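Let's start with one chain on its own, the form predicted alone, as structure tokens.
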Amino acid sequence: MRADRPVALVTGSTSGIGEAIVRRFARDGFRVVVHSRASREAGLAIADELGGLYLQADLADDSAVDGVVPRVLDEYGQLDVLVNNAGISRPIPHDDLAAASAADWRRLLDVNLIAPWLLCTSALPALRDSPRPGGGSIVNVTSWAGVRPKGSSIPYAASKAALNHVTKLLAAALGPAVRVNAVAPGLVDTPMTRDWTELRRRWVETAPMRRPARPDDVADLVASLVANTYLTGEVIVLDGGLNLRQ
């Protein structure tokens, strides 16, 4: 049986980021499906909030990722778009190499890149399946560090550009069943970068719109990308104009 909204599933989203998306869908109309790693009590009280389901899962466990789908589709009947939101940080100086371990490389490709792979392809049937118009919809929020080269630290920057490109490549074979596009955000005003005191005065000075993102500009961008129906294989750079004086 189908459930009687659209449903959205945002990965990393109870708090940030991922929080406004959520919100953003369910303003919206749609059954959100909200996720997390380690963050239960939250997750249950936004999902209560919004009606919507929560699942906990780490996006680190292969076999952990190959759930997430199955309980939306046995909880809603459908899936009808994905967000793969939620990712993982390690900083590192770039001219550090001997720092950034194998161990790192392989936890931030797993998180970062692997897990969104998994779930596009366990995704995929659903999303092919939804009668919304113009079909399923992906989005994966990347990162500026997967355009410029710049980031908390080059595994970190790889990762993101790897996510950028296999957005276009998914995009390409995918359509025009499903739509596929990437926002890739700079700076966003959230609590983890709330000491990130050089990065932002960067964004002030420098930036023309002159202050860092806030969540619900990534949301309401998010949320376009999903209502064009025609939209497929972009990767945008929400970064309030910085790449243009960088």
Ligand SMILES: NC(=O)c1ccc[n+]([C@@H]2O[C@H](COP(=O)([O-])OP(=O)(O)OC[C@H]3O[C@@H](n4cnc5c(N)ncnc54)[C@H](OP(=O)(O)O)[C@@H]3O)[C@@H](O)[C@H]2O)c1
The other form holds:
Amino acid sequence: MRADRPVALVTGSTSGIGEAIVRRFARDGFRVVVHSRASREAGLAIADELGGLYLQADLADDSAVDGVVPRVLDEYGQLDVLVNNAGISRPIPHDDLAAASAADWRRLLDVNLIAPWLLCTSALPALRDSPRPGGGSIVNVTSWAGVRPKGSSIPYAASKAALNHVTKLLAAALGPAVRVNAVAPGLVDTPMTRDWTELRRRWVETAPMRRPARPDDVADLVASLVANTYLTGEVIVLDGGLNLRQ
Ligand SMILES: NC(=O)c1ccc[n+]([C@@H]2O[C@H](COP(=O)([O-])OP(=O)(O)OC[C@H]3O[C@@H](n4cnc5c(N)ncnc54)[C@H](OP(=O)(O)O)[C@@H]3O)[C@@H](O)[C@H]2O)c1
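What would you give as the form predicted together with the named molecule, now that the form predicted alone is on the page?
Now the complete complex, all chains and molecules, led by this one.
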């Protein structure tokens, strides 16, 4: 029997953008599944505070990824919203091709592209069963770097560009039962970008909004994409307008 409240799984939700999303969903009445790779204590504390479930799984490991959705269904018996937020990035100068090794490419693609694909695949039957208006919903957190020829490294930008395209292909394939959208943030103040002072300066000087995003700015947009019952196949750039100038 389905419970009265929908269930949302947010990958990488012990920090930064993912934590803001999971907190927003809890405020919106969802039962939440908090997930991370290593930060178990933080995950348990957030899940406890929000009355949700915490799952630990390294998304670079296919067998760990395969275990995630079954554990959600064991606990709650349903899954209505999947947010593929977890991602990794390591700055590599774009003109230093040798610095982006095959191992760098594989790890970035594993975590940023293939793991979201595997999670969409295993979540699909449950998402198709969601009775929510507008059906089940997937939101992929990609990046401005997947839309503009920029970003912390070429492998990172390519992984996010690929996920943007997968978003559109899945939206076309899975409607009307499941909607699929992406949020492509520019610079967001999170632990990942703590030391990116030069980029922060560019945002403050050049973006019409004159600041990087806050994690809550992204969470608000994700919540709207999930709440909307018609929108699908969109990649929404959330960069404070920087793309108008660069
Ligand atoms: N911050 C930005 O400016 C920005 C801009 C555009 C797009 N994004 C995208 O937004 C998403 C969130 O970024 P953020 O800045 O909020 O990152 P963050 O603060 O570094 O948090 C990353 C989260 O993902 C988890 N994670 C990392 N690697 C993982 C793995 N192999 N398996 C499972 N979980 C893993 C982390 O768990 P552990 O701590 O346990 O490793 C953590 O919960 C990423 O996809 C990123 O590419 C960020």
